[in-house]
Amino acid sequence: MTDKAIIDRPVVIIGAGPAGLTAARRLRDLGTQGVLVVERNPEAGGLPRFCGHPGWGLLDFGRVWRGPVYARKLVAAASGVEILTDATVTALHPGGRIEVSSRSGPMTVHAHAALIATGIREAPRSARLVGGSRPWGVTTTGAFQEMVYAGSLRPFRRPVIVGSELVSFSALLTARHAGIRPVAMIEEGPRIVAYRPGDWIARWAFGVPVMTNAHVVEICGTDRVEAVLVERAGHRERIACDGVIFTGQFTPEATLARLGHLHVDPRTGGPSIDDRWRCSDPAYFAAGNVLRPVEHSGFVAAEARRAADSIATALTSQDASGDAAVAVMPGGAARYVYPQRIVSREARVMLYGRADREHRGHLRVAVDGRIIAERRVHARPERRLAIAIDAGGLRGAAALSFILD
């Protein structure tokens, strides 16, 4: 039996996706010393290895690359920081115990401070309620990509894809690569969910028809996909295919933060945390995907980079601004809000949310009935809210309210 291993840092990372490695670059860069990152998978670098399409860089690098050279510069830039994969951090414990199984045994790990960067998942088939029988060619995105990228397969040649999320574009790029041409892109919505004209350059550039007001009710087939039956305008409509691609409708991977201590906002599905990105435990941090779904990899980076400035400032300042928080909270048409508490008083603190139907109208931050930052907005679910305020004004609030109407 293999004694459990117990050691101290001043900083674990948990996820080596593009917010954890961004992250552990930072703190490098600040001269914090003895950061560890833990990862599940084999490799570091996150979903981008498998996302053979360029698109990956621009905001953190400059630069435009494909999915696997990003996840190997984000490894190569967090050079010197020890990272620990094939490694699973099992049990967050309060003051920053962690518990970790690794190929070596199981440990535990003592951090001063700990960043949850664990990134985000897509919605199976059962979390969509689709009826029909259980054949072979059922797969996300994700899973999509990997054999593709990762094992050189072709898991069929005629799919439906199931969203029209930005990933599902990244769906058709990785279908391509393999050659692979799907029959359908199927959205519930009344309008993709990508920006205009994505829904132009299926069609066209893909030749893939582009179904909206659609739902898949049933899958069909028995030892393989054989097709979906789409319902439409009150009609059902039986499409031929061998495979289903289920795109999108992210969850952040909160599962350590669920099963743990830490505070849950139940509307954005993430840990909630303060403006200095600190959890409800002032030991542990968050950054990235895992806060809310979902945001591309350079607004991830930048999340994670202001995460690792918060990290090294408490590492050296013995600061519990944190009992005098001022709640957010959403109203109105907003869906959620984050960061859900503010403790500074004297910075500039951005707010983000994001709308739970199509709305136009105006964003406002109110504070006992009076306003300290408004703009216009033309919401829509799956795009970004963002409005700046001056937290100075905050003295002696309890609350404040994120309205959009």
Contents of the next structure:
Amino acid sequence: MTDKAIIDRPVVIIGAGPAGLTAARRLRDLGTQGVLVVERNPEAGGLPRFCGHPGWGLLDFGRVWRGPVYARKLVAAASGVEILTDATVTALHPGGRIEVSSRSGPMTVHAHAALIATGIREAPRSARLVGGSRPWGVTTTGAFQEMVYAGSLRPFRRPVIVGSELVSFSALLTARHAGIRPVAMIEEGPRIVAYRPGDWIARWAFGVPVMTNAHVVEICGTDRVEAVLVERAGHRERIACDGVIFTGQFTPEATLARLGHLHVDPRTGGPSIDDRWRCSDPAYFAAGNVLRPVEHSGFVAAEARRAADSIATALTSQDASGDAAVAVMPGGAARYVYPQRIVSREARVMLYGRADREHRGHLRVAVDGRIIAERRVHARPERRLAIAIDAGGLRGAAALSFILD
Amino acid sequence: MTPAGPRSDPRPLDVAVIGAGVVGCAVFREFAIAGARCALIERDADLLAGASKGNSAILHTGFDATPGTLEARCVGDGYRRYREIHAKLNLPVLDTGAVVVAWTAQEEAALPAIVARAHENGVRDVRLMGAAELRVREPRLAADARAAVLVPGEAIIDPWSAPLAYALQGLAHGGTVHRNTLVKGGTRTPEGWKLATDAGVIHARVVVNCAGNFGDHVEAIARPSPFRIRPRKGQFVVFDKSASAIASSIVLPVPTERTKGVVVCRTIFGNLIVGPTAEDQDDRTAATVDQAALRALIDTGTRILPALADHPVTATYAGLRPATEHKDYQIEALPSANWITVAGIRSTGLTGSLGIAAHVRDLHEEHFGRFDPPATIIWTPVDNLAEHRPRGHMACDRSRIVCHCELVTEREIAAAFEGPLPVASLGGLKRRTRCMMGRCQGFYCTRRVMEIASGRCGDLVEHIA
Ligand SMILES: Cc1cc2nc3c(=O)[nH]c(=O)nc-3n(C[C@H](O)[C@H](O)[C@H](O)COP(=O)(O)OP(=O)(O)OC[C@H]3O[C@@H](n4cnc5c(N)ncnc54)[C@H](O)[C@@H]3O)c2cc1C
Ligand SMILES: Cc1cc2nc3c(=O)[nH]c(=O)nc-3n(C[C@H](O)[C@H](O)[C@H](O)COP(=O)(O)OP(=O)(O)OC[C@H]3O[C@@H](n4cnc5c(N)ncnc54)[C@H](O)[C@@H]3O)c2cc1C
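And the form predicted together with the partner chain, for comparison with the form predicted on its own?
Below: every chain and molecule of the assembly, starting with the one above.
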């Protein structure tokens, strides 16, 4: 190990997925020089690189592509911005000092502003506390998609799919693409989580039986998965299979924030931000799916654009703080809300959240007990809740609640 | 690669060690260094597939052992020996110290006896610690901690690199390792034993039974086993590396007769673990976890360190202690049977192994004779995986990082397939490199690991035409 390289950059973007690349493109368009994107994989593009199914690009490019094509378009659209691949950010320090493990050795980058855009992953079997042995053949949709689309690898022939979110149907599509026939789709809740036609797509288009109100209690097998034990209505059933795909239960890849000094919102699992996308240390910003579970790429790209605008403004203005921050807290059936702090006093600030269960009622925003915005909603855990507020009247306010009741 | 199966040399080996757990590896090393021609025989495709696969990885001082027992002696000796040799094998030690925390008045009353026993065991720096001092040392401990015993010498080590290094050193001294080799029986010869394995016959003068959870089955080759193994399972929850900052010491409960209780401690890899449980079972291989026990461990952990509630779970695992109806180690030489029994190494074998190995060599010397030691000892340092020491990814021209959570490089993975003891199973690869062992459990690296490992670790994946 020789002397560590130390460099200075106005902006460092951590992660070259839809969020990071869109922010890079926007900063370039705004004329910000010297932006560096740091990506730990050998190529930029993020998660879509391994999603072989179509449906990407509509909102940000007005076209519909398969994931890998979308990833390439994102990279091409950010041309002119320096992207350092095969470089992993290993630590964030106060004030924008960033440790990077690069191919040529460890280095320290001093950034005036840094954007955390590290994305999201699915909860593995262990984090779900699923019992049993630990044979090969237990995976997640993301890893499965990458094995099939990037590696042309088939890890099993007749897996069970755990979960029924939209991403679970990506797992089904991927299985079909690879000549794999899932033996069952297992959902803990009373019905399929993805939108309505989901269950008949599973049943009719794929011939995969859907088990609801069921959960996997045990994985069996020594070297490779041999079966799962599924509990349903009080009794246990053994389903023979040679693999298990755990789908969904998204977890922001907020490792850098967690290991460092930045505040992490236990409800979203991501770094907490203000309405200018700033983390608890004003040198850091965050955008994309690292913020919360989980949004599609079009939404992510749009927020990354706004985060880039905010970074560009921050680089040129002296006022880093804004007004006193007003904390935003979820209430009622709201599982989380972000931004977690409001510092601007603009006429239109968006608050986003999710419900923890299906709920018909009202979404209200209250400032110190007074309702300032309200609308009727039919909330479901997988649907975004959004409401605009006028932040102009927040001066002097202590706290703001985002209540689903 | 060592040949699997019998050697062509017609002379019997001096020593055949059955079982490549940490104890077998240490015994193998000891005999090889002593100048014996010896073999290590393992039924599994890789080392450490039995009890040694999952433990708490604490280097015990032996402060709480029952004084005068063989276990107390071997643990104390094993501790000293590990400290002596670890640097030469590039094995890590994380000096954390331990606190035995009393949560009730009754437990507090038991603390002086713990100190007295520690002193009797020769661990003289053990002392009482009041609530105020404890709070300074461990500020995140739940507020109702009343007092503690401080054990400064307890430490954390790497449970897999250590036995690997022992086996490699044994190999460097001319020993052989036979994997995928199940010892099924044996017949006496004038010189010793012909062991029947599923990979041929192995002829040796003296057999050492280090078969862990199969100790009584293997013992039955020599005699009706005077002990019966009944595995005692211990489950663990591994928390994210973010949690390792909330406890600096190993946090031990006041022990009961039956178990040392649930421990909260850091790992050498930078995580924090809570465990183990103590569950007797008949199955000798199934180290399964169950949700109820894991939840209970999380609850216990959170009661001890409330801040743990904010940290995600990275992994779960279980280990099987080779317990017998006796509390103490079952180590004995059978002079007329050319046999040495090393069994029932229940819950301290990672630490005890080097002490056990020295004791076993003494037994051999006493009953079966001594060897000509080589002029110099060859040291076989292993790659460092400890988080607090320089890792492979920090090298100047590092290769690609494959496992992002544990920062494992392609070069480290390739190295695991090279050398005299290449890995041969996915479990072996994980233990050797840490790939797929981090918080994402393979979300980001499974494809790349499969491209490298499949075929060499069994047929894990097929290629899509
Ligand atoms: C399994 C799965 C399936 C999905 N399917 C769809 C779908 O079909 N349609 C859809 O619209 N959305 C889907 N999503 C949501 C997806 O997260 C978004 O579409 C989009 O990828 C989010 O963009 P991002 O930039 O926030 O994160 P990502 O695309 O995940 O990009 C993050 C990037 O950061 C890099 N990175 C992370 N940590 C570091 C570090 N320490 N140092 C350097 N680089 C780092 C990563 O390597 C990665 O390239 C899916 C998500 C998952 C997990
Ligand atoms: C939950 C738990 C926590 C622990 N915590 C600690 C700790 O913190 N510190 C510490 O020092 N110790 C600890 N231990 C104890 C330590 O892990 C054990 O004492 C040690 O692993 C026992 O090793 P062994 O070599 O005797 O057995 P094993 O590791 O089981 O080795 C026996 C080997 O023999 C092989 N074998 C069996 N039969 C045959 C046959 N017929 N032919 C060929 N091969 C055969 C098996 O496959 C196996 O690999 C803990 C143990 C557990 C389970």
